[in-house]
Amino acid sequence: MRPFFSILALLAFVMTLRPAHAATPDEAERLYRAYGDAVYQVKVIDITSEKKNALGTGFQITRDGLLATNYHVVSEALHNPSHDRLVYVSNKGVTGALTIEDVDVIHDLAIVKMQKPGKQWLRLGTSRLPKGTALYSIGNPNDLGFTIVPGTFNGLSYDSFTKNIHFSGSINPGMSGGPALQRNGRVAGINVETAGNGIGFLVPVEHLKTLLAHDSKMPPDYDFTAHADDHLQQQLLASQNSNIGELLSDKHWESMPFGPVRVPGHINKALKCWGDRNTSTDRLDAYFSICMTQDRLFLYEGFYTGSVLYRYDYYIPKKNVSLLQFYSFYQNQFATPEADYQNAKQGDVTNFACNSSFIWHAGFRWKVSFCIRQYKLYPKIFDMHLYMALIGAGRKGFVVTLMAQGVSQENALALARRFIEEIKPRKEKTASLPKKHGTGGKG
């Protein structure tokens, strides 16, 4: 038993010769402790109360007190500058005043500048990442204090006109405008929305480089908020003009076959699709297919934009309706576009103004009706409605809609034209239907 003891007596022995190493520190722990300083909460105040009407986050980006935050954040502020104001609060509790130095609505991004500057500030680093790369999202979720987040980099969300960061870490309000840290302490996004189930998307920090150049080019007693609506009102033109552009620049749209006529499928990757069967009569077999952006642009409260949408209603009465409570029905279902809209309300926009005719198209007679009404403080950008029926065809109805929000005139008419265009006549004997499934989902 001795030379067992022995031996174990000269390993405790050399263990002891080894040179200490101090525990590595959690990761969060670390970045946080290192970089926490440089962010800020961001409250909007509402001058009459003096109670906060809004809360994100923010961070500090230049030595002179550049913050970047996002544009939902700020944007009562900046379109009411009368009745609310913009704050800072650090996480020792120091507070001071924000003003707005610009703004990129498209991609939900805001740099403000702070009454006093803070002594620390993070580098921009990259969000050209290999996917499962480590992150850290530092917010202030529902005012419960400052928090950071670990998550991994999922790539881009490439099935959108505006590509996001997709970030599997739990992104809540009040952390809106945060930094999205890699280990080496530089920001790679910025927290922007959630979709629940510890899904969270971030702004790409490459979109931050450019208004924060664009910023650097504003002379230096530049009114921003003087001038607010025309800037967004550029964004809102540039960004449509792209995302309209590049459904138009596609010559070949996908076609597929629905009720008595072929029309445009799957036309791009930014649009999600579903068909069914609505079970919501038993008068008439009703079948339906829609495809729609995922896309919506906050402009300010109650008011969004940016979507595209299109939609075919299929409908054969059942054996026992007759042809007037059928064509009762079917009146019902040429809606208003009022009905249709609800992403503004009646002080941002005009009311709808419709052209209605009939024509001869894909071998049937339809009533078309094409509206379009105008954004009041961005009046070269529109909301478009295009509805046709189809008439005359006996115990059948077919309808197809399409809108796009926030659109020029111009843009307008042409993906209406081309809408109209890839819209022929089926070859096939019989009426298809769509699938249980499609290339999107309900959920």
The other form holds:
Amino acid sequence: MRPFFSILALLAFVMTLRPAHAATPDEAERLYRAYGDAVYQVKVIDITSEKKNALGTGFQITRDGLLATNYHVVSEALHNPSHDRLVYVSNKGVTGALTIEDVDVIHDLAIVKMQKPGKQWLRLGTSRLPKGTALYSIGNPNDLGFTIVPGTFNGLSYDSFTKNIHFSGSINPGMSGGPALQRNGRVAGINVETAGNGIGFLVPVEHLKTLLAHDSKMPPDYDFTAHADDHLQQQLLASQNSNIGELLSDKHWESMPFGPVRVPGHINKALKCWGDRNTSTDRLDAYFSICMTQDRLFLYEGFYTGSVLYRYDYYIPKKNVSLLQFYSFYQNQFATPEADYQNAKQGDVTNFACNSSFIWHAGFRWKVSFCIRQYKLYPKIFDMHLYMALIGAGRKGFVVTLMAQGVSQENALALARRFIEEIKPRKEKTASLPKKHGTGGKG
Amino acid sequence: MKLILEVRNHEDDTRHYSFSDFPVRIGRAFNNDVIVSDPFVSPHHLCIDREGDAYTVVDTGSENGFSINGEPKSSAKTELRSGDKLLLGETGIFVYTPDHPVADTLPLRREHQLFGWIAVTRNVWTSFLVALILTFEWAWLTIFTPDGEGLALTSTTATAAGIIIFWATVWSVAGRLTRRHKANFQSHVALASLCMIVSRVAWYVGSYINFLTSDNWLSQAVTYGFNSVLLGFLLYGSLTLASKMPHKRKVAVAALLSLGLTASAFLFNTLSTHKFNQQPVYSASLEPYLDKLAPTQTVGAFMKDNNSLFAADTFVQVAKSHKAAQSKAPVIPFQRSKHK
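Hand over the structure of the form predicted together with the partner chain; the form predicted on its own is what we had up.
Next comes the full complex, this chain leading.
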């Protein structure tokens, strides 16, 4: 159902909570007693059946009853207000309706307003903390009741475009949107995601401060839900501008030899790269190298965006395979590229539109196809795919795949162009760039 | 003067009788002058007589009566004119005088000499063998499977042989039914084999056209056009072998059928591109030879073409449905036009 709920629904029962080294049980008890009243359970209620269909946590951040929670907790109610509504439940069982005030889809945050403000609210602190600082995450895992989980702050994750706090503590389904407190009771982050085995992620509280400031600029009676598509589109545009912009502004992409050419290697820390030999058949040698971002931006149910992926496949047939046989295999590989298009469903995006051609580049002829599809609710946003197949090189096949989800027209074109231009003849010496380790260039 | 009776049974088998002695008795009994083997005809059904220069017909107590030119007649005597059609039971009898005019002679149409060629047994099995060899050669050259192609080669060749034999069988059965004992099985085999040979060769040409033109409208048109013509030719040939249709009707039937099938294939393909597809559909054909004929662009020109992909009307065809279409909610709350 919700991304992080379902993934770990099972894990929640398997995992036991282990207090982190720095924390003492007394500390958690004191914090919960002092601040627990500001934390609420957020329920998504199906209007037709009046049954809850998702759960999360939220916490009051202002005197007038604004709650902070995760975007993915409220997304269904935001996109389908006639189908789902939101309510809060306090730890004493007081309930009331919630209205959506503002969301930050990029950092998975939402601000909702309580029907009747509670008496207690939490102060927002900072995420600029020394490594090892004790943090206490509060939430309602699996509807079991409110829980406080001790853990430690372990800095910001660096291997993705969205930098979240790496929290060593058990965040479980249902705790999404809950606060992670410092000893002084100030919020350092918001529970958002778990990687299992006591590895959790928190949204740095600074993003919540930004969102709160943005919300305060809006007119008091502004109907956010009615204009959500515009806001989301703007946020997506800004986010891809910063992410793709970060890639493009780097004038020196790592270049690595692969197959008959030099290709972009590990060009940014937000990407992870690996490569291997494909052993599905012994009739030809197949090598691949792939780099992709770890970001997977949740828009609404079944619709994700934000991935950047590039991949090279290098094929050399064995002697007992004829050239025509090899090309029928090669054509088949080119027709079914190894990239994920499952990020969107019918209704979310249009079909791909493609432009195919031949280019002469890096000393070879290539058959190239550039494909885009438009997001129906956010018409300035596209998924872009670029495919290149080397031709005329005899018993050698080389396919380049580049995929960028959720990008603007300008960035789609600029990234594709830069990428093609970074494919260079193998002889050209790029001695100024030392090869970084772990990029897996073979061939 | 003589009177000629043309008797047609329900299967349109025709027999001619010529009489100068009257009366002429017609019925199922064997003592009639014209014996009609039709269960709906009475033993003594009609009698035709001459009165001066005129001929008359009278019912001689039949069970089912009769009609003249579709008009039912009672037992009263009726005068006959040359060309009248009597219908008794399921048997028709045309009455003619010897000077009755006949239709103009039709020119005898000779079939193309190809039909003579494919009637020769040696040619039949040679073309069949060539078709199978070409199929095998195509499969041997191009099919690639991860663990060797032995099975694929056999099954592809066997399928080709099966298609030819099936086509010939269907048409020779049809021919046997319509032309009576003229099955022409061998000629059908030869015809189908020739078409398969042509289509194999055309396949190579077509895949290079696809490759070099990146599946543009021209290669689509060539593919559809060629297949339509080949199918039309095959249908015309099969109709010639299996029926006695006049030339114009054969052309019309073959053209209509092949154009109809091509149009429905085109329609089906067009409609399927309007359905939602998560996968991009692009020109993926790659060929190992003739790549130097490919018209290459500069990267800049390619990117300029890509830019025009973003034009507003590119996505119109599939952009209609909204996310509300797949949610249960009846109301769509999004009004984005009013505010910015």
